[in-house]
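One chain comes next, on its own, written out as structure tokens in the form predicted on its own.
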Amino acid sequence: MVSLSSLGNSDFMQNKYVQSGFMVLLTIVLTKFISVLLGSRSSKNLPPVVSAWPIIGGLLRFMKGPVVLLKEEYPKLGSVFTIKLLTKKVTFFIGPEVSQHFFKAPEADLSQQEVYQFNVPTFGPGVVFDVDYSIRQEQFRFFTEALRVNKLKSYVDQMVYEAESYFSKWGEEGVVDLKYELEHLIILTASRCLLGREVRDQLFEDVSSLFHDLDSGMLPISVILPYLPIPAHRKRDRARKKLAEIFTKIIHSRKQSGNNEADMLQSFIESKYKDGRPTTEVEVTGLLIAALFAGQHTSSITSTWTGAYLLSHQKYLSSVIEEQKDVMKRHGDKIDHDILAEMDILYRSIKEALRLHPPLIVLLRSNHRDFSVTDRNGKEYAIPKGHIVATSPAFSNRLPYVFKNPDIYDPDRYAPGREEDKIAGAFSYISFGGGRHGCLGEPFAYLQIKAIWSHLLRNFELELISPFPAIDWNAMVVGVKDKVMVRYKRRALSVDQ
């Protein structure tokens, strides 16, 4: 039998449990409500998001061409917006005002290492994106030292020699594919200045073929799955191993003989870290491969676009020829580093081709810290930790509020009095990146392209006979899609006579 007191206690306990359960449920509901409310408030500051499919997000649109996507979304969403790519969120910064944080942020905030890991199988272990930031900074110092003015002056002599030698094999007149010719000349010049005399004189064909296999192993799928066991990757890995063997022998030979050469290879061999440790053979090989990859494509692409534009615009072609005449009147046929530096009109012509067609169309960083960015209209956006932050030289270089008639080839936009690349701020022109990670090889690239085009303008009459080339958007490094057929005729006399 149950007593009255026990029933009372039972009712009390049941009421207590009901009250406790109600309070727990109320707490959960209130917590959820507050989190949703706070989330909705904070989301007001997040960048707008590109409409996309569930799960895959905007991957298909992005893979078809990021510049096309940017052209469609920028007018609707403004200079800061996010696109979902599978599990990643990529936030684009478009324009000099919002790009400042992208280029100036410390590595602890925005880093290259995570987003460029796909380069590791190509460059090799222990260099660039396979080491922590402090070591990478020291390796970048090696590049800087190898590209100092005194080094560049010796490189120019080699550039001029290679150009004279290469074009001496052309006949009195003929038709050539300028894209093919410049690609081959650039790899010859790069081999001599960067990889060394041994490669240029004895091993060029072998090394060139291996670099081609290495290059062919850099596919769009490589960005996502760099170690996927496909034929192109296996060929890449074999080429990388053989290149390491070749450079190891060359390094051994130089060290034993005490022979010093004026090239980047020698500079890397002699480089030392701050603690006094010398570079290893593995590191030297990786740094050389990284240097050639960084310079070969960009220089050959930009030199080809420069030619296509000049030969399509008689006004600017006449200007650069007149400049060559003036330089030759003052210096004769001699070409060196300081004389190339005087060629301002040619420099602006190259720079404008590079504005219209930067080979690297998207730059990426991994964001490790929440921060905010303010657009040119004063609107502030919160950029969450974990986003990939991106900018596009190909799109930003054609913003109409920065560059007048941005789709028109106009080298004079950089002339004194206009200088459109500076009016909107430090990051108006970003073909070579900028800030903490600006391209170290920019001076080398301009000298190389100047040396080639100075020789062509002085010694040949040139005429573009094919249609203006299209852009190869499918390439990892975006370049010229079509042949650039040019009719040439060797000048009977030097250009100033």
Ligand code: HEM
The other form holds:
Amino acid sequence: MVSLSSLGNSDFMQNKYVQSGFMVLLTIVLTKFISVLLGSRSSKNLPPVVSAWPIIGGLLRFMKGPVVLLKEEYPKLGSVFTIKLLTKKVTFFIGPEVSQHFFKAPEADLSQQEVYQFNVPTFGPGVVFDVDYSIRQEQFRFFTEALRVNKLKSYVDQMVYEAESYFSKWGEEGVVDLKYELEHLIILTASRCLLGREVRDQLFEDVSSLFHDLDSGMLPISVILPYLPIPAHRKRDRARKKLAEIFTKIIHSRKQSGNNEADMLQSFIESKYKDGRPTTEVEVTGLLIAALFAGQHTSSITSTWTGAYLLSHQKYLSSVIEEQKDVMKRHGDKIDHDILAEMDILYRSIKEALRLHPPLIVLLRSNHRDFSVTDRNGKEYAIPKGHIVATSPAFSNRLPYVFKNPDIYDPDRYAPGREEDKIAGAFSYISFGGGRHGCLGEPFAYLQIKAIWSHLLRNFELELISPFPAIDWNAMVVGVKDKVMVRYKRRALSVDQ
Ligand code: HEM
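Alright, leaving the form predicted on its own aside, put up the form predicted together with ligand HEM.
Below is the whole assembly, all chains and molecules, this chain first.
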């Protein structure tokens, strides 16, 4: 028997089941809808990802060369995109708008320590990437102090001396490989200005060969596995130890004799941390090695490219020669820091060679915090914590919306009225990085390269007799691949010529 009330009751019950079933369904649908909405928004905000085969595909593409990858992907994916390298995600920031985040972010957000760890066995313990940021900042203060104008002035005298004595060994005329010659001259100059008189005058051969072993221990594999027990790493470690012994002796003898030299070694010996602690011998050695690694190949490569471009662009060669005559009219043969500072055309010629060929082609940071960047079209991207963030001087320096005809050597693009390096913003020209970790050796590098080229232009007629050199993309510090054969003839540039 079915009572009205029971009928009514069962209808009610049925309705209740239907209603609650409906509510459950609605909740599920709504939850799904919201999660899809949210999910799609956050994945929409993530940078696009380079398409590649799973697991090793990204790595294989990256290994073809980062600049090749950027050339292929930037036109498709824009100025912010991610590539998966095994377990790591590397997000590139290309162009002044987005790379300002790269250069200006505080160390707590984007840090160098993890990504540049591979330098630790080369530089040694207790310095740079082996210490936390507060100590590293103090050590970079030591660099800043060692490279102040008053110090640079005495380094310039030594640079000029080294250039004069090196080129005095060239004959009246002949043929040389400019790349080889400039590499050697820069080692000598760096030894004198940075490592000090003792090394330059007495220990040059020993120390250069130890630096050579350190250099040869910095291989692409060292970036991923810096302590892998391979012969090159063992040689590196032995050389590092030997260098520490040599510098410890030199430092002791300087301290005992009270001798005070005008070089970076002396400056590091006298440096003190905020709490008054002086630097140790091991730290001084490590800082000197870091300085040489930062400055030697970069400067010799740049001086070689400068020569290759000037000698293959008669118009600019004539301009720099005219400038030398102008400077000589005012100062005669003398060259010092302030006179080098007057050589604007030479400066722009070096700067342009360095725009086209920055030796450090990719810069890296490790991201510790979720943040977002906005590209120049106003599109915002979420950059998750854990990504490696990268930028590329070699690619960014040739963006056509920043530099007109970017593949053309045109030093005048920096001249008053054009200043293409400034128009699109502070991080348009990034051969020396910029912002928080901008190169501390930039003035030193320009002075050194100007001192060399000023001497060459004044004293030799030069002709490039080999084809324009190719780029050595395989080197850790990307440089000149081929020999740069130059025919020279001695001359004395005169102001009335
Ligand atoms: C043409 C020559 C040079 C080029 C192209 C160059 C390039 C660079 C670049 C791109 C950075 C930034 C790295 C980054 O952001 O991850 C840098 C940093 C640095 N460079 Fe240079 N460099 C040159 C010469 C020198 C010289 C001669 C010295 C010292 C004698 C030097 C010392 C340093 C130091 C200490 C830093 C680290 C600054 C910091 O992290 O706060 N560099 N350099």
